[in-house]
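The chain that follows stands alone, in the form predicted alone, written as C-alpha cells.
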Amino acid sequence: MNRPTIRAWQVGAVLWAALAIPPVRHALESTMTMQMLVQILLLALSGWWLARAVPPRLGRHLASWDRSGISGLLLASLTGLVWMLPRMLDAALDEPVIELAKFLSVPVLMGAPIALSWPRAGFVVRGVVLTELTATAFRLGWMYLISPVRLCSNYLLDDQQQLGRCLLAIGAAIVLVLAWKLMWGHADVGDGHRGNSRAGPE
C-alpha cells in the first residue's frame, strides 16, 4: 500500500477504535440526537475512510458487482435505515450483541458503500438517493416531532423531539442545497459510467 492509502486506512481505524472507547460511547449515546446523527455519521464516516484503502483486485470485484453504484448504495441506504428505527437505537443500548452489530455494520455496509459507489453513481442515481434522504429526514422528523409517546425507552420525549427538530431541519438544508446547486451551482450530470472500473474512490 502506498502511503496515501496507508494513512487512510490508520484515520479509518483510529476514528472507529476512538469511538468504541467507553467514555465516548457513553457520551454519544447519552441523547437520542446525539446517537443518530453523532454517533451513527462518525461510523460511516470511519467506514469511509477504510474503504480508501481497499486492495485494486477487490476494487474490481466490487465494481463489476457494483454497476453505476446503485448496488452499494442500495446497501448503504438499507443499512442507514435500520439505524434510524426507534427500536434499533434501544436496543444497541440495551443488547450488547447489538451494539457490536453496529459499530461493525455501520461501517462496513454503509459508510464503505457509500464512498465506493458514490464516485461511480451517475446524475439520476445519485438524484433518487439523495431525494430519498430528504424524504427520510422529513418522514421520520415529523413522527418523532408530534408522537405523543416515547418511541425508545431509553429516551425522554424531549430527547425524541428535539431530534425530529433536527431532522427536519437537516432535510430542509438538503433541499436548499440541492435547489442551490441545480439552479445556480455547476451540477454533474454525467451519465455515470467513467468510475464503474475503479478501483475504489479517489
The other form holds:
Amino acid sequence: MNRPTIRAWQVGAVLWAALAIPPVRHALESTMTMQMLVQILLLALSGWWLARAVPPRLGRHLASWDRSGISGLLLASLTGLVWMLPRMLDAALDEPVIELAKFLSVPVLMGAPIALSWPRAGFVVRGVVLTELTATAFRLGWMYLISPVRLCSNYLLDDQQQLGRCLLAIGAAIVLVLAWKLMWGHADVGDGHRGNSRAGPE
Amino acid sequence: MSVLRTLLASLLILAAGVATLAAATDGFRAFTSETARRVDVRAHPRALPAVPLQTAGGQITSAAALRGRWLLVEFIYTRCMTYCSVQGGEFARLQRELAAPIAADKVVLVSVSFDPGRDGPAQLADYQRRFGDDGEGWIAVRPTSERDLAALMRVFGTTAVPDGLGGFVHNAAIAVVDPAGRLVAIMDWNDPDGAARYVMRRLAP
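The form predicted in complex with the partner chain, contrasted with the form predicted alone above:
First the chain shown before, then all remaining chains and molecules of the complex.
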C-alpha cells in the first residue's frame, strides 16, 4: 500500500526532473509548439504540484501579502509574458543560462504562484486573468499565424504557424468552457476554499 | 493591512517584471533573436575568430588575412533553392555596385558556406559562376572543421535549421565587418543597397 504516501509535491519533483532529462528536453524543444504549449505548461504544472510542499505557516504568511491572489497571479502573468517572447524561446535553446532560468522560473514564479493564489482569487480577479489569458492566446496566435517572417531563428515558419493555430484553438476552447460554465455550471462567484478576508467589493 | 501589503507586493512584482522584460528585449527594442543580434552587434562589435577558410580556388585564407578591408559577409549553402539563390544574385550586384572600392582593394565580398561537408571548392566556384561573378573582390569560402564553423556561426549569430527536405532554413543577412576585423552591423539580406551605402559612407573621407 504505497499509494497514499505519494505526495503531490513529489509528483511535481519527478515531473520536473523528467522534463530536465536531455532527450526529453530536446524532444520537447524540437518544435516551437512543443516548447511553448507542452514543455512550458508541464514545467508550470510541476510548480503547481511543488507548491503543495509550502508549509502552512509560510502559506499563511504569503497569503497576507496576496489578497485575492492578486500579487501571485500578477507574478505568474509577468513570468508567462517573459516566456512568450520569441527571443526567449530561441535563447533557451542557444544559451544554457537561459534554459536554466526557464526551468527555475516557470515552476517557481508561475506554476507555484498560480496554485497558491488561484484559490484566493474571487470572481472578478479570476475573470480578469481568464479574459487576459484568452485575449493573449488570440493576439499571439494571430500574430504567429500571419507573420511572414520567422520570429524564432531556431524554428521553421510552418512550425510557427502551427503554434498560431494551436493558440487560436486554445483561446476558443477557453471561451467555450467559460460560456458553458456561465450558462449551465454553478458560476463560482466568490470564494475558493481558503476563504479569509475576501468579502470586499470583488 | 493585507490590502496595503498586497499593493506593495504587486508594485514590486510589477517593477521587477517590467525591468526583466526591458532587459529581455534590450529596452523593448528586440522581441526576436534576429533583432537582438542586430542591436547587440551595433552596440558591441564582435571580433571574428581567426579560423582558416578554404576558398573556391582551394587556397586557405582567414579573417585575419582579410583585415584592412571592409567585408560584406553572407552565409549560404550552395544547394539552396530559396534565399541563397537570391542572395548570390544580390552579391553579384554588389560586386558591380562596389567595383571602384573593390578595385582599390578596400572591399571584399565573402560568401561563407555553413554546409562545408557538401560544399567543396568545386561547389563554391560553381555557386559564384552561377550568379555571374566577374572575378574581382568576391570570394566563396568554407570553414575547414565543424568546430570552426560553430565558432564562426556563433559570432555572426547565424542559425541554420534543417528544413526536413534535405536543405536548411537560415537567418539570411548581409554582415558587415570593418577593416579591424570586427563584425559591426547586420543588414537585411535583400537590402544590398543598404549594405553598400553603409560601407561607402565609411569609405568616403
